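The chain that follows stands alone, in the form predicted alone, written as structure tokens.
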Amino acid sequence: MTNKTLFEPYALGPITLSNRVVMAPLTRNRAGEGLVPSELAAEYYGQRASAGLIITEATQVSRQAQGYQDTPGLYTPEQIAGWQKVTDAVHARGGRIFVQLWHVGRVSHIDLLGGDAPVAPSAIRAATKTFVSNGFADVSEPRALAFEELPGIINDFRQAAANAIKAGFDGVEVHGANGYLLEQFAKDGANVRTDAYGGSVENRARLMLEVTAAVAEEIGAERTGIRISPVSPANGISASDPQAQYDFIVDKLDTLGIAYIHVVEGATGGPRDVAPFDYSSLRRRFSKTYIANNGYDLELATSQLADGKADLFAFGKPFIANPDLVARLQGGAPLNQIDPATIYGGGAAGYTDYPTLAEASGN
């Protein structure tokens, strides 16, 4: 047991966080023309700068990487400039911000890809839907990536990481969770390849590890993190051997010296006990920062911190409706409730108009 609190500063590599509360990545589908973050995005993230660390909504590394309508990219000059406004707004309020870089793989639709099929480790369609033309639709049938295409995927992540630093981000989180491309390779429910990227635990982990190594090489391991979700069934993903797979992955991530692992414990946005898994094994194997995510409230985070089970705690949906979530948690104040109708898409309503405690009281 320790006397640590969620509200004390924390050293994450070369940067100091003002507290141990992390804003988890939250897809909001509000990018503008050219998939550029909007002016509203700068206001939205700036409002939430009191989080110890903000991790942005998932941001695609290429046109091919997009899976949902109006999600931002980080591969054009206009997108870099749009994100610069976001990082400026957060830094002006004393915050720290990483961008989450993703490739959705098979979780996409031909309408978003100019008629092209989504790509995947194997031509296995995901049992899930995506957000297209302001509504949900079944994902399209994917095609298997050729071996020769994989270096290009790795380079897309590398270049997006370089663009992130150019845009003023403090670091990058590789999206290796929730049934998207890197996890599709890692899990045998989506990967039946017979080349060096399929079959064994080691081969299925290869792309995730190569992408993370490339990002770390580009911007520094101390500014690189990764999000993983060992047992989440998100987006129709499954694995027969999650403990063996993720013990191996985390061992290798530790040797890369990256700043953190961000672990979705249980089903993303759902029950924490969806499947048996020993998260303490990952904690023991990783020598740097462990960020715990999924279903955390103040009580659970405080007890897990006291027991040494994690260093930082990521809160997702509570940050949507509570720009001052840290102050509310610290003061034991009630939380605003989310309007489900305004989570995805739209404008300021349900995005930048949730009141802080001070605003709600008229101060």
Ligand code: 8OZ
Second form
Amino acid sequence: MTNKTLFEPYALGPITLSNRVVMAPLTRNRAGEGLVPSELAAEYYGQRASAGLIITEATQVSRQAQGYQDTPGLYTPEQIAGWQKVTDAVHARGGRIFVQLWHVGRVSHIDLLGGDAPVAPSAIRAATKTFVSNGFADVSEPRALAFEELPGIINDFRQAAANAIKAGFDGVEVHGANGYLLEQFAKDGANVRTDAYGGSVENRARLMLEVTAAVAEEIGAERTGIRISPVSPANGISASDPQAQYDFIVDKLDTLGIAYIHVVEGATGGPRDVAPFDYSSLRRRFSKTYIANNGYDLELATSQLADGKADLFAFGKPFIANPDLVARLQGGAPLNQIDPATIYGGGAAGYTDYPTLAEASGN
Ligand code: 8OZ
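Please supply the corresponding structure for the form predicted together with the ligand (the preceding block corresponds to the form predicted alone).
To see the whole picture, the full complex is given below, headed by that same chain.
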């Protein structure tokens, strides 16, 4: 066995990463007017450019795709210009950055959608909350998408991917995880459709695969990745057959030739062993890069790398509180602790003011 380390360069297809530590997508609810990423966002991501790869916070492909207050989009000229400042800041510091594109589906509220109902595979309301202008609220009753509407949603992802390249991103991650639209189609707890997008494992996978194929066709499979969370109960989702479903999905993703699968192992932000699942089956089925996420620390990442279980490791909350997380992990330095009160929404406090090690020691 070769003695790989987390801190050596890694070739993600044509893109060279300076190390194997990935900044996971993290929702921060700080977009400005028009859901444009702010100047502070450019500073925040620029501060974290020593990650091997940054994956941005989830970003809407359309107005209908929004489910929370002040999350950014990538479907207007102003949003493209705002993201250009972010990618410039990261590239100026030698980093690499993909944008995570999402559609929240049923995890939304009429107040965010101009009074329209959220859309979903089936009219089944999720037992979950979202965050609107006056705080947390139960999600609204969704309506089932008509078959005829699905090409438009696929096209929204395709167009946002094209916009991502215009804005200077190195690639796109399709958000296929955490109980949002593409996972709502994939999991039978949210999808009781009787058309070509519901019923069998194959039918339930269809939208996720068609969206991914469209993005890959638009910007290149080598710049396309996807995040999945086979057994996560996030946002009130459930599945009766996750192993069969995700074995099938990953076989097809491999055929598409995309750059990576990014796998949330276990319950998003929670226990890794929430339900039995054989992640090595996904690893075997996918010939390119496997990014592992959820509850990793230096020790677990190091041992999983040595065992060949994953190629890259995505860290979420530690990156919020530690802009120089890579240097801290490499040097065995202590980590800043996250302030839970400033994760979602607000300004610079808890966003761009976490100190690097050098700053903390007064240098
Ligand atoms: C936390 C709060 C709001 C959204 C996800 C995009 O879970 C999210 C998210 C996380 O993927």
